[in-house]
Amino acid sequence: MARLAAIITLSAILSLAASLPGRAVVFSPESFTLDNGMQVVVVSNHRVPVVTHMIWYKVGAMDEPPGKSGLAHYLEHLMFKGTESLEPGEFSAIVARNGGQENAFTSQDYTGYYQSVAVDRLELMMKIEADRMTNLVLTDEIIEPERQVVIEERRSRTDNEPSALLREQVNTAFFQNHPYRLPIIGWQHEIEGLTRDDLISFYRAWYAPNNAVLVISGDVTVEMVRPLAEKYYGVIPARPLPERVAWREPPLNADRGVEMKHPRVRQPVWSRRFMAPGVIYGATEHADALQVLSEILAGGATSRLYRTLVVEEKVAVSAGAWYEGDGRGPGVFGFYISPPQNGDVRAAAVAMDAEIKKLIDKGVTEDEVERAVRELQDSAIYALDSFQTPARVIGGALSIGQTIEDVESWPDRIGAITVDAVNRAIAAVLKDQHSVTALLLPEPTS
């Protein structure tokens, strides 16, 4: 089964989730909390009799013990094995037999599982999902074959992908203290060393109703969901949760560089990352402005970097920026550029450097901010049309410690962003900050 190794970033989804300007409502969810501490969120959409049932555990790769990288992702795979009442593989067979689709994902911050089914199959999904919250059966005969599946996944998605290999090395340089420096899928030698006891201990420590959020989106109401949630999830006792480490990065005292050559690289790429605040980490007042800045710089073919470097100066075939600030830890604001075929990547990097300096010296304009805000808000209709997007946005936000109000007020917050706010964010993140620069180059073969 193909499963996502990481989920779509919250900021990217939220960029699709804006409602009409001046209306601080996105999904209009209803929420309640079971007696065992499990939060339940319902988003009603009655156009077709379909529902997405999504459960989020507030535990991810960053919560793994030292020397146990890959543990959260490995356990995600094993959640599709048997329980005390279901044979290995029977969970997925039930979903398929009932016409549903399912998947799962592990990120640094959380782990999620979902099924999309006809609404009359919702109770069945809740029954089997609640079952594997507490009754998972793990034996050596189950975990060992799946370990090879995980290692093969690492081989295909990382070891055979130069850009993924470089990203692993960049993360170890970028994060000096935070566990974000470790790969979600894990280092191979540590995957090989994970034991059955490691997996069971992690499962029993974190897979509890008081560490989970259930989001149901589709042709349902809170009156319909509440008795089912109480019947299947509400009977599971809450458990004490491990104390979380409040990771913080130390001061940045030096620029760092990572360069990698690989025979499979056809197109060289230069990139630069700056440490940034996130929606709950650091100077959070800049997070919304950084989303607008990212849209200005890289929001399509008319964005500043693409227009200048690709269309006008023709020093690149691709150029842009990105912002990741939707985790429990530090965020990233980054830039990238790739030269035309047979072009000079170092000359392209010089051109991007000049754009970054111009951004720091002169900031953005009123027109750019207004257009970026409008484009973010205009994309609302796509999010509102989806059944999975509300569950993904709300589940992701609640899993990292945000609130429903944080999600619902996002359009108004984005609409209130000014030129001064964006320029203050530029100064806070890009000016006088040490960065990590990465270069991915072809390796000539003899």
Second form
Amino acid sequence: MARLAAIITLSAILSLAASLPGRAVVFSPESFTLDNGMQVVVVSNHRVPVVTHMIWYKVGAMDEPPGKSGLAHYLEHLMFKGTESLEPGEFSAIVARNGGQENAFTSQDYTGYYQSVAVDRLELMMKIEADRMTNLVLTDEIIEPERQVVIEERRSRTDNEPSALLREQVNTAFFQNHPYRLPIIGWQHEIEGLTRDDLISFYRAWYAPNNAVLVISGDVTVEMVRPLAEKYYGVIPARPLPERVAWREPPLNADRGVEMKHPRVRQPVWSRRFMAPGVIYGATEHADALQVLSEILAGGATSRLYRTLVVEEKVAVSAGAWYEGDGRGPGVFGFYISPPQNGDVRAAAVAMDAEIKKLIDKGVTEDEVERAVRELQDSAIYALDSFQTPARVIGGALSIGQTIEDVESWPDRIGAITVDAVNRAIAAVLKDQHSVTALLLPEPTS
Amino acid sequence: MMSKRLICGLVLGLFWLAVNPARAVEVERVVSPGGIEAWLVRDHSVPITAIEFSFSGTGGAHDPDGKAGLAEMVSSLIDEGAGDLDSQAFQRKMEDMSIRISFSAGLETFRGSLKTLNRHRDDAADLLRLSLTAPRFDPDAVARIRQQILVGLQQQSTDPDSIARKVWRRAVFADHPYGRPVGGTVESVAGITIDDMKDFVANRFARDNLIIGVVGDITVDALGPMLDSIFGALPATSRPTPLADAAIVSGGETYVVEMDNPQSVVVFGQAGLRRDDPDYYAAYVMNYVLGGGGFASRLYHEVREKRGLAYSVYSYLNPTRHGALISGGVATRNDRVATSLSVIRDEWLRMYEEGPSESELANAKTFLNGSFPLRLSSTSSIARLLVSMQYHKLGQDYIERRAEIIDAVTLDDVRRVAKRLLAPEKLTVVVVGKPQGITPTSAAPEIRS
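Let's compare: the form predicted alone is above, so bring in the form predicted in complex with its partner chain.
Next comes the full complex, and the chain you just saw is listed first.
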């Protein structure tokens, strides 16, 4: 899990690391900016005549006005409805008729849309994507059925899933001030209250070329992309963007516990979260070391926590750690453990506590750091095997305010992580910090 | 607990790129010095090699009675120590060289996968050979993995999606092994012994039921010896347990499993057709129009887009050898399950009566052909296609021919197959939740091991 997170969220790609040891050759995107401020990134890969066209808006759930949770995500759904020139549903019909795959996603930090198509359909995709940047048409007839779809989505993802319900509660305890405390999909009563005006205002405020990053990955060159980008996106005027709230989290001054019992839970799970810096929030100098740390702790069957707690001490059926630091806001460093069948979750938690204490007291070893660094760097070679990864990594990084340079230097930065750096990160994040502990428990049978 | 919280707005998965059938994929048939065959696609763009393989006739449906979950348990244990290496030593070797080996049990086949950086290819081959021919099944590792499987099964026992799927399969397959969960039950998994697993490995893995696909930066000359070193020591012939064809029960039954959830999960379907059926492609096109086409399908349009009844609604073909199906699912608020089901039945009927329109047929063909290359997202996914092409005997030139086959499907073909397959009054339906306005026809069947 930690390794996957590392690849998907942060990594750049070093294409020839295997054959040129010691010299990271980074995946080389090219980039330019249109006159209206829209950034365009091209990742050429001529293996096959296919292309992925992704637009990332630097707006996510954290930018919603108070009381309007779920707005960013609801709007994402509505972007598939009509424009002044396309009937509702026609966007997807065009993509499908042209053999394309498409989807979209909303996070706390950004909202993205993409299509993968044969390269000769790229221009068509740019045309319809640029069209819906400004010409979306929303009427009550359009938004009402989709509101029900979003609420059904909430039921599927959250209300029908005890662990998701708990996570929602944990976030409200963990983030005291930052909008990360609110669910991306929104509280049901707030989804129900969102109006057409809310949606349109949000769309007009944030869906502007100067708030977007276009990433095109595949059988294309900058020379091909530039005139098309100018033709379709370049003609859209830049707009003044709303001021963003510079959210800062106050210190967590008390330990908190969140406990949920649910009749559908059969397997208890304990977890504990510490506030951590991210790649652009807080003490960012620790971000790479924290990634190495999560690889050491949870990067596979021989990683520290699984080996110790599951294989050797047998107090758990699963155990690990995770690090999320790739948003605009504060990051999380967390630990989790689940006891064996009919085992005692509190005994497992005590064992995990001891591991956390040992980590704080004794730190990590040279050998552990070396192995973790190698595994992370190797995973970057595997990441080259997919077209998806570069586009996602670059789009995600630029959307939160990182640069291409930040992405490109990742393997070198990981390679430079020392035992000291990891131990300093441990001290900064885990030592003397308060935390939120969560317990998911079966409903007791009386 | 996952690190990233992305909410996908629509149902299609992430499929990216890979191969233009005409230009990039040349399928070569390689036979090793020791006589082991593999299909190969060379791709020199990344210094890695991916091997996918399967053993036919040895998936979960072939587990002995009362031992459901055996294949699955073996798949979780054969990389937990082999030869001189105990579990931690084996895993550590894999991790130190970033070698990725994994196994999984399907319904019909047992599958394996290897992905390695070229610089560790020999070690990777060595580890894979050991796991296939000399797995240890140390009691310690067996106990640990059994725990993990049991805990997973217990958790599934309250998961509405999992219950709906399991009960539905039991309903349509009755006592046929296809009606059992591949992963087994708490009872059956508890009863699987180390000897059961050793017998499985001794009897099921052989050269005569082995299919191999390889993709990556490797030459024919290098691949031959690698195949021999991995698979050469396997016995020549397997001892399969034959399976009879299932008599699929679809008489219009509706079952309800009561569960106090805000949303009901529904699975529905009836008998389908096999991959080697002459009507397969017509059915494939029909299903795209009916419920397989992501945002373009009739079910999506009627249930989700027009009425807002559900986030997810779909249908798909499951063309297995002994019990092929066409089935689908929807998840919807308890008080609207009846409406959703009635809309779905209407669409089933409309397709049965009218088939698709000319333009729906044309659009389906463009999508199915145009999007095919996008389905091949990585070396491993191409390698899996190579295995599937061999398993279904599609021919070495299938990737080139596929578009012609789909283009050749006529409106009459699709209408004929719609008449042949679809019967809305005969759908078997399982609802898990607290649905209103749904009358069960009888008690839901028990999940059996």
